[in-house]
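So this first bit is one chain, no partners, the form predicted alone, shown in structure tokens.
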Amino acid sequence: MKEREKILVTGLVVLFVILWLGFTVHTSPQFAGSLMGGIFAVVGSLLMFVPLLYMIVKRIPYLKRSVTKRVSMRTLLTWHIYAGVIGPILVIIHTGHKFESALGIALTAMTILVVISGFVGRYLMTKFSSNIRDQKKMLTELELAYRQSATEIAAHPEELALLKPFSGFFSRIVASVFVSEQALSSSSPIRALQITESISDLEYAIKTNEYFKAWFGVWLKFHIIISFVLYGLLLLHIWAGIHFGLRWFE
């Protein structure tokens, strides 16, 4: 997620939460059935179905090839993100903060869960991917530096004796505190030892980030499941509105 996009989407999510919390200070029983409330409901509902189109296109190869000839998946993802936040904002406004029926309460709760889980998951997935990419780049640079130091050590085997005072864990800690940076950098064996420790730390960090990224694969499945539950409730709400008579355009 780009920085500007992240700031804008974050602002929209905060606005969505504030609008939902508005029920603590405001309630308009008639607004949902008014013409303006109906317009908010129709536009918001249509926008909420845009993310469903993205999920379908992404998972059907033939459809994906046909659509991406005209629109990139990156653009579709952007539509998915913005429609997935703006639609719920309009729907929350449509309610007039009147949460009385079990269906309305369930639909509102599921909308909040889908929006928040989608935002958090998207941000964290991007963060983990970015961290892994940067750490792997650093790891490659350290491995090149280590090979260079190993070549220098091979040319001067007598310098290996310098490693003996720093072979223990506590000895390396003491060395990092009391030995000057210039002295450490001028010794190929000690520099190689520092590089191996940095490589070890980076490899651990990469594995940790990859673990959390894999865990968020489970989050993605959860997000998709609750999204379909939301669509089921939304369709039921639309059916109930039509069945019991729409007051919007009277």
Second form
Amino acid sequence: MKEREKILVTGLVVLFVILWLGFTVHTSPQFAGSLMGGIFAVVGSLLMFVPLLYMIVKRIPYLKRSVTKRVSMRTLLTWHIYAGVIGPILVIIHTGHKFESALGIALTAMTILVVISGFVGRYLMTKFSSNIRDQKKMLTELELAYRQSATEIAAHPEELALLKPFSGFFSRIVASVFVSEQALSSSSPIRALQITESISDLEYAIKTNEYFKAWFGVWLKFHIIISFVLYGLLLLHIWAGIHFGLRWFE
Ligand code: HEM
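What would the structure be for the form predicted together with ligand HEM, rather than the form predicted alone?
Below is the whole assembly, all chains and molecules, this chain first.
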């Protein structure tokens, strides 16, 4: 399910970027103000407010309790993600690639930034968590294998002499090139040495992944702040549209 979501959302984000880049070959100054352009604007903007609803539900305990009786937070996040990409696709169509006013350009730039940041957070940041899970599992298996080799070494202490060529930094590199793979893996002390090397590589990889995972908190703050800037600009744009665009109703 998650894999399907990832493929679909990636496709939608690519479509969004292609539609935005369309401004290099196309502009329609009239479309944004036409009836069709207006429909794209209203539906797109409404969808862009769905992520705000997600945040309200997530942050207000009373609301969260009553909403999650019917819909899980996971489902709400899925709605957030789809609405957060489909809304921007519709509003990009609404622009007709008429990027002339400072507000219009800023609004488009913030929309792109929010969508891309959401995408990065969802699929890159969460990748670090799953990497850590897999690596910890592998680490446990290696620790078990190491303990087994240690038991074998204890039963045959004379084999420890095999470790001599590996005692120095350079001799270890040379020995690992010239001693055959089979000879290496058939001896318990050398297998134990290889396992300790793999353990230290894995521990380093886990630390690196944990470091990046810690950035998730920073990412979320960034995503929230730019979302609020986006909502501010969007409200200003809607107000300007009603005030200047619809004044002939008066
Ligand atoms: C109009 C576009 C979007 C807006 C305005 C928006 C806004 C927000 C806001 C306000 C939050 C904070 C929720 C909270 O923790 O209180 C949030 C979280 C998040 N957003 Fe977005 N977002 C948008 C699009 C996207 C997209 C396209 C994706 C993914 C492809 C995405 C992924 C996420 C994720 C993973 C979180 C963290 C959820 C959690 O940990 O609870 N967002 N977004």
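Throughout, rigid core stands for the largest set of C-alpha atoms superposing within 1.5 Å between the two forms. This structure is a prediction, so every number in the text was calculated from the model and none was measured. Positions refer to the first chain, counted from 1.
Peer 1: Inspect the rigid-core superposition and answer whether the C-alpha of residue 53 shifts by 2 angstroms or more between the two forms.
Peer 2: Stays below the 2 Å threshold, so no.
Peer 1: Given a core-based superposition, decide whether the C-alpha of residue 43 shifts by 2 Å or more between the two forms.
Peer 2: It does not, since the residue 43 C-alpha is displaced less than 2 Å between the two forms after the core fit.
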